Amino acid sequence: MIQAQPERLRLTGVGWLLTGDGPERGPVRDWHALGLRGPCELLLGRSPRPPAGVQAPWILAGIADPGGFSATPTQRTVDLGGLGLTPAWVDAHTHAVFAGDRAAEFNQRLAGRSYAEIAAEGGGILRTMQATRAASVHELVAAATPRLREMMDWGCRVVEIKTGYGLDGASEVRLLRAIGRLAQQFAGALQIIATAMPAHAVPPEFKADPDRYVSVVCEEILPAMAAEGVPCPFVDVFVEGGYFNVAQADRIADAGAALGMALKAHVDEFADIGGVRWAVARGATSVEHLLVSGPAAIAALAASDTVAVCLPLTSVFLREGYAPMRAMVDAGCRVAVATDCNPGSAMSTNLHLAMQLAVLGGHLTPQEAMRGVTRGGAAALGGDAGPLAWDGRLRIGGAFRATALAIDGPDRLFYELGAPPRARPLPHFG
C-alpha cells in the first residue's frame, strides 16, 4: 500500500519573523524576548489525512536561514518578497454585527452627556437593539462585511463577535446566524468566533422585572442559540450597575455551562460591583473592559488563568480612564488588547490603533501590546483548548496563523501613529 506523502510548502523571502515565544506573563521590553529574528524562510506541512470534508491547517514544520530548505522536497515555493511575519493578530472582543448607528449620541457625549445618562433615556444599547431587531440576516451580514474587511486591512486574522443587540430570542438567533454566515464568507482569510451575549442589557419590555429577563435568557434564549447549529463556544454577561448583578450573572453562567459555553464577562467598565472576583472564582476564560479595576481585582487576576481583555479605544471614545494595564502586567496578569468595535462606545475596526493606544495611554511596552493581540488574544479565546486550538505563537509543530506586514520591523508599528494599514494578505496556499 502506497502511503500518501505530507503536503509541504516552502515560504521564502520572509524579511523578518516574530514567533511570539517568550514569557506569557510579566514585563517584556525586547523584541528578541518574543522571538524576533531577521530574514529567513519557513517550511509548512499538513497531514495527508484530515477529517472528511475538512482541509487540515498548515503546520509550521521548520524555520531556517535563507536557502536553508532549498534541498528539501516541497510541492510548492512561495516568495513573500520581504514581508515581515508575526503570529496572527486576534481581536478578542468585538460587537461587530449590528444595524444602525449612534453618531448623534457621540456628539451628545462630546457636549457633556454621559453614557449612563443617554442609556437611561432609551439610547445606548437599546437604540441599537431597535435597529437590529428590524434587520434581516442578509442586512446584518451586508452591514458587517465592510467592517470585517477593514479589520483584516489593519492586521486582524481572528475576531470574536458577540451577539447582544437583539435582546429577544428571535433577534439573538438571527444575530448568531449572521455571524455564522460571515464565518463561511470569510473562511480561510479571517477566523470568526461567536459569543452569545443576550445579557448585554435588560430590554425595555422587562425593565420592571430584570430577574424575569434573566430567566428568559437562561431558559429560552441560550438554549435556542445552542440549538442553532452555529458554533457558539462562549457566553458573556454585562456585570455592571444598571445592567446585571453578580447573582443574575451567576444564573446566566450556570445556564451557559449546561450548554457547553465557557464564561466571559464585561466587568468594571464604570463601577466595581465585584464582577472580577466573581468571574475569576467561576473560572472565566476572560474578563473585559476593567477601566475601574483596583488592586484586589488585579491580584485576583494575577493568581488565575483568566485573561484581562483591555479596550483602549473605548477609553478614548468615552473619554474615560484606561484600564490599569501597566499594573496588570507588572502583577503577572494575562493581558489581551482588543478593539471593542461597536456602534456606541468604540466605533473603530482598527486593532493597530488599539495597540498604539495601549502603549501611549495604557503604558504597555510595544512588545507587551503585540503580545496582547497575539498570545493574549488567543488565550482570551481559550488558547490550545479553545475553538482556535492555537496558543498565539508561531512555533514548530503548531498551526501556522500569521499576519504579514509591509514594514522593516515591528518598531515601525508604534512609531507611526495613525499610519495607513501595513498588513498584507498572504498568498493563497490552497
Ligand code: NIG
Contents of the next structure:
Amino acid sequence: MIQAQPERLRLTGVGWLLTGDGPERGPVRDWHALGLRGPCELLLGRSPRPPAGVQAPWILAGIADPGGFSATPTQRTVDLGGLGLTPAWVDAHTHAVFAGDRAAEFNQRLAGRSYAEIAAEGGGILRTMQATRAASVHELVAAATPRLREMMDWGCRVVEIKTGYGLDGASEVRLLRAIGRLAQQFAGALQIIATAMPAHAVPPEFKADPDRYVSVVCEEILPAMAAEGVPCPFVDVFVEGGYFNVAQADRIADAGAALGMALKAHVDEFADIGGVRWAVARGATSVEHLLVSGPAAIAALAASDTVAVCLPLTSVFLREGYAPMRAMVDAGCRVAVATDCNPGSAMSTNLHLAMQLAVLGGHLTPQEAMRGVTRGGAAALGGDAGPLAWDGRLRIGGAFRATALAIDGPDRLFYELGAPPRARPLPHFG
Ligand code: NIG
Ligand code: FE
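Alt. form predicted together with this ligand, vs. the form predicted alone above:
Complete assembly follows, chain above in first position.
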C-alpha cells in the first residue's frame, strides 16, 4: 500500500532566526540565550491534527544551515530572501473595537485635566460607549479593520480584543460579533482572541446601583455572550476605585468561570485596591496595567503563574509612571508587553513601539521585551493549554507562528527608535 507523503514545505533564505527558547522567567541579556542563530532554512510540516479553531496548520519540523534540506523531499520551497524570523508577536491586551474617537479629551488632558476628572464628568469610557452603542456590527468592523492592519504592519500576528464599550447585553454581543467577523476576515494572517469585558465601567443607567449592574453582567450579559457562537475564552474586569471593587469582581469571575471563561483583570492602573492579591488567589491567567503595583503585588505574582501584562504606551499617553517591569522580571514574574490600543488611554496600534518603551522607560532588556511579546504574550492568552494551544516559541514539533522582519538582526528593532514598520507578511502557505 502506498502511504500518502505528509505535506512538507521548505523555507529557505531565512536571514536570522530567534526561536524564543531559554528561560521563561528572570533576567535575560543575551540574544543567544533566547535562541538566536544566523542564516538557516526551515522545514515545515502540515499539522496532522490542528486543534479546533487554531489557525496554525503548520508545525516546525526542522532547522538546518542553508542548503541543509536540499535532499529532503518537499512539495514546495519558499524563499524568504533574507528576512529574519521571531516567534509571532502577540498583542495580549487591546480594546481595538470601538466607534468614535476621543481626540477632544486628549487635548483637554494636554491642557492639564486628568483622566479621572474627564471620566467623572461622563467622558472617558462612557463617551466611547455612547458612540459604540449607536454603531452597527458592520460599522464596528469597518472602524477596526484599519487598526488591525496597522497592528500587522508593526509585527503583530496574534491579538486579543476586549469588548467593553457596549455595557449592555445587546451592545456587548454586537461587539463580540464584530470581533468574530474580524477573526474571519483576518484568518490566516492575524489570529484574534476575544475577551468579554462588560465589567469595563458601570453604565449611566446603573450609576445609583452598581451591584445591580454586576448582577446583570453575571446573569444576562455574560451568558448571552457565551451563547453567541463566537469563541470567548476570557472574561476581564476593571478593578479600580470608581469602577469595580474586589467583591464585585469576584462575582464576575465566578460567572465567567461557570461559562468556561478564564480570568483576566485590569488592576493597579491608578490605585491599588487589592486587585493583584485577589486575582492571583483566584488563579487569574493575567493581571494587566500594574502601574502602581508595589513589592507585595510583585512577590505574589512571582510566586504564581499569573502573567503580568505591562502596557508602556498607556504610561506615556497618560503621562503616568511605568509598571515596575524591571522589578517584576528580577523577582521572577512572568511578564508580557502589549499595547492596550484604545481610544482613551493608549491610541496606538504599535506593538513595536511598546517594546521599545518597555526597554527605554520600563528598563527591560531588549531580550526581555521580545520575550514579553512572544512567550509572555502567549502565556497571557493561556499558553499551550489556552485557545492558541501555543507557548510563544518556535519549537521543533510545535506550531509554526512567526513574525518576519526586514532588518539585519534583533538589536536594530530597539536601536532604531520610532522606525517605520519592519515586519513583512509571510507568504501565505495555504
Ligand atoms: O485599559 N483601564 C481601563 N480601560 C482602558 C481605558 C479605556 C478608555 O479610556 O477608553 C485601559 O486603559
Ligand atoms: Fe485596558
